[in-house]
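Starting off, we have a lone chain in the form predicted alone, written out as C-alpha cells.
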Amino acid sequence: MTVATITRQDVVNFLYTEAKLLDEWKLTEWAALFTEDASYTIPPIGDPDANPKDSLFFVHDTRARLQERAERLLKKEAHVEYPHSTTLRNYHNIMVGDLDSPVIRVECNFTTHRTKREVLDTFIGRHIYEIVQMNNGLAIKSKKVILHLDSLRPQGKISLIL
C-alpha cells in the first residue's frame, strides 16, 4: 500500500481492527499497530489539553510502557483484570484527515462497554489518533484518549486499555 492508495475505508477499517484486538484481549497483538516512537496517553478528565509535566495523566506510555502494560495484563498476577473483564467496543462518527499527509489526524467517539463480576461499566469519550503507513499497512503514531466522564464513577479506575 502507498500513501496514494489509503482510502478512507482503509483508516476505518484499521480502527475496527484495534478495536476488535482489545475486545478479543490480544494485546500483544494491539502494541503492535503502534510505531517504535508512539505515544498512548489519557488526560485528566476535564482538561484534554493538559501538559503531562505539569498534570497527573491515567495514562502516559511510550511504545516500550505500552507494551509492558499489555504483556502485564495479560498476566494471572493483574488481579483487576484477571479474569479478563468482557468489552465491547465501538468507534463512531469517525473523521479521517488528509490522506495525502504522511501522519493521518483521526478523531472518533468511543463507547467501551465492560463488564465484570456482574457489574456494568460504560466509558465514553473521543480517540485522536495519529496514523502513519508503515511496512505496507498502517500503523498508530499516537493515540490520545478524551474522557467524557465527570469523574470515574461508579468505575473508580480504569483497569483496561480504552
Second form
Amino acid sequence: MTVATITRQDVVNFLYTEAKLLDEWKLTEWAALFTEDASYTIPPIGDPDANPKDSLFFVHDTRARLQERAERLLKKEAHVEYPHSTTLRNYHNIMVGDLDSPVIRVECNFTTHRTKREVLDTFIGRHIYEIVQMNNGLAIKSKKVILHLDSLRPQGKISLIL
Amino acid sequence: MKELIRDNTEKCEFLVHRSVFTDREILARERAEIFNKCWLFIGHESEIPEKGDYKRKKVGGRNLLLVHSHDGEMRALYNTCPHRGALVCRENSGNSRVFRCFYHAWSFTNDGQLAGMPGKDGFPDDFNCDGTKNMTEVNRLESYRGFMFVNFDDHANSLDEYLGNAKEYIDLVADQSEAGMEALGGVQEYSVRANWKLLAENSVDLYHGMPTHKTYFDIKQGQDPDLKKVKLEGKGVDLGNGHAVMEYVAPWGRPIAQWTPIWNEDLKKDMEKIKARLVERFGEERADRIANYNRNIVIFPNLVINDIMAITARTFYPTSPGYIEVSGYAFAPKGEDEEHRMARNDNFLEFLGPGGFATPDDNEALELCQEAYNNNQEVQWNDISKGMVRGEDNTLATDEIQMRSFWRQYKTRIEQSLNKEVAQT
Ligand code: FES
Ligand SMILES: [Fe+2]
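What would the structure be for the form predicted in complex with the partner chain, rather than the form predicted alone?
Below is the whole assembly, all chains and molecules, this chain first.
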C-alpha cells in the first residue's frame, strides 16, 4: 500500500474543515479528528511553554478528556453553551511544516468570535498543530492554543473549544 | 432609610433587596464602607520568594506592586510615581533592585525609596528629606499562613482578629503541607458580567451543585460507577465577621489523600503515606478532616478559598455593579511529587477555572441573574432562607447559612453608610 502524497492544500483544507465542524457544533465529529494519543491544551496567557506541573493551564486535555469536553458541550445541561452560542472561526497565516515528515507541524493565527445574548467576544491567538497521516486521511496528534490576550477580560471564560 | 436586607428569624425568611446588585450609589457605598475598610487578599508569599521579586496586583481598585524588598520586608507599594503620577512598574512580574519611572526617569529602590532623578540641581538639597517623594506604601500589610492581605484603613483591627474563626479553616488548608503551600504560576485573570456579591454567594453555595454541575457529575460517574455512594453532605457554619464555610464530603477524589479509582495504585500508596503522616502530626480525627472533607470558605468581602477536588482561591473586585475582575489561583504543597501534582492539576482543570467543566456554568448562572435584575423595579427581593427552619446552628452545607452570614455582615456595614448622605470614607 502506498501512502498518498499530501499537499499543502490538503492540510489547509483539513484545518478549515476543523474550524467548520466547530462553528457548526459538530463536536463529536471534531473529536474524531484526533488520534488515540492526542492532546488539546491551552497554556497560561503569556507563558506558552509553561510546564503543566508548575503552572495553571486553562485546558490540558488528554484524548479521553477532549471527548468528554465535546460531549458535555452538546448537552442541554452545559448551561453556559445552552442555547449554543454563535461562533465564527477564521484561520490565517497558515504555515505548514515539512510534508514528508511523519508528524507535520502546522501553525496559524486564529480569530474566534462568539456571540451570545447580544454580547460579542473575540479570542485571538495562535494554534500549533501536530498532524499525522492516517489510513483515512489526516488526523490531529496535538493542538495547542496560545492566546494572544492580556487576560480573559472581558471574555470571562473559555467555554468554547478554541 | 431604605431597607436592603430583611432578616426575619421568626418567620424563617431572609430577603435581599435586588438593588444591591445594580445600584451605582450602593457600589459607591460598598467601596467606602467595605473595600476601603476590610482586609483584602493581595497574594501569597510563595509568589515573591526571593529578594527583589515583585508582582503587580490590582486590589480594591488600586494598582499595587507587591514586592520582596532587599531589606527582607514584603511591601505593597502604590504603583504610581510621586513625581507626576505615571505607573512606575509596567512589567507584570519579575525581579529587580530598582524601579524606574520612564516618564522623567525618577528611580526607586525596591523598598520604594527615591534613589535618584535627572537634573538634581533643579531641586533643593533637602528635597525628599521628609520622604514624601518616595513611592507610597500601603501601611497595613499582614499575612496569615502565607496568605497576604492589605487594608487601606490604617485604624483597622489586626488581620488576625479580623479572620477570627476563619483561621481554623485556613489552617486545615495550610496544614496539608509541612514544606508550606505554593501558588502555581499562571494566575487566571478573568471576568464575569455580574455583581461581585453573586460570586461570593456562589462560591459557598452547595445547593446549586447538582443542578448547575450535572454534566460534571455525569462525567465523574462515567469514570467511576461507584461514585454515587458518596453524597454531597455536610454542614454550613457562620464564622463571624461575614466569613462562612461549608464543610462536606463529596464523591470526587481529593489530591491530598482521598484516592479515587480514576487514579493508579502508585498514587494510592502515595496518598496512604500522606494520610499516615497526617495522622502522626494531627491525630486520626483531624487527619480525616484534612484528607476527606471539602471546605469552601468565604472571607468577607471578596476572598474565597475552596479546598475541594483541588485548592483554589479567588478574589474579585467590581469595576461596575454588573462587572467584576476575578483572579483565580491554584495552590499545592511545595515539592509535591510529579505524578501526584499532575493528578491534582488534572482534577483542578476538570472542574475549575475558565476552561473547566463547571466554573463556566457558574459564570453563566451569575450572568443570568444579573441580566434578569432588569426586572428589579417590579420584582424586588432574593430569597436566602434555606435552612433557617432548622435553626442557624443546625444548618446543612446545602443550606444558605453561608450566604446569610455574608449578608448579615454586609447589612451592618452598609446600613452605617446609609445614615450618611453620600458615600464617604
Ligand atoms: S512621572 Fe515619574 S518621573 Fe515624572
Ligand atoms: Fe458552581
